[in-house]
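The form predicted on its own is given below as one chain in structure tokens.
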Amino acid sequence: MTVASILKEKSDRLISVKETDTLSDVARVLTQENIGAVPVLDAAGQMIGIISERDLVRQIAREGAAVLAHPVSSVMTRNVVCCSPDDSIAAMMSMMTSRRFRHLPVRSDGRIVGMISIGDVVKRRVEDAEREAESLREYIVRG
């Protein structure tokens, strides 16, 4: 399995936020879309880098609650690792447990085309070993 199908499972729509938006932005889009994290976009549509909950708990907790009116480009990551369409989701659940990330963006042809958490994958992970353990089952009793 491939992380495009967890995308064909997944609304097209891209929630993204801006460079110039406050954190304040950001902390009101995570909670109206129940998300983890957003990419962040520049003018040109470009993704440039991504924020996260736990950024923005991080960035509280060192410079207090005056921080919400700060710029998402002070807080972002901007070296951001990036998936493609085409990766296998054991591959991306390895890589997203051993550097302790939550949210991968997706991305192809040079475009972020969606984003895939934690749960996504370990949804799916589940799904695929529930469908063989009853595959085994039937031919078990099929004999």
The other form holds:
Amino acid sequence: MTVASILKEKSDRLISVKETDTLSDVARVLTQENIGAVPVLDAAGQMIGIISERDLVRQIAREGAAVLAHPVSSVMTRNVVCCSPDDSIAAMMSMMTSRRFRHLPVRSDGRIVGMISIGDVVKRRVEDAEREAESLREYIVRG
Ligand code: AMP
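Return the form predicted together with ligand AMP of this protein as a structure block, the form predicted on its own having already been given.
In what comes next, the whole complex appears, and the chain from above leads the way.
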């Protein structure tokens, strides 16, 4: 099972924010779209960072609500780790666990083609386990 098989079931609309957007804009996008992290693009549409709800909460805890007026570029993580559509779901789980983040942009031919969250990965693993249990049940019943 690969990242591509998860992406196939998701909308291909890529949600992003601009580096000049404020943290308040980011909070609005995360809430409206019901997501936990979003890639940050420059004026040329290249990904230059990622920002998650965790970054927002930490920054507000450190500096107070005034940070909501600051640009996303002041808080985002610049060194973004990406995966590829051909990567296995097991490799995604181990990458997210060891690096302690819950979101991975998917890069293909130099452009971002989607986002995978830990929720997508867990959902797929549960579906696979249920399918496997069902086939084993059928095998036992049929003899
Ligand atoms: P998360 O668990 O995804 O909310 O993110 C935890 C921290 O890791 C935040 O500081 C994020 O900006 C950062 N982060 C999330 N996803 C990635 C990623 N794919 N590459 C690099 N940093 C990330």
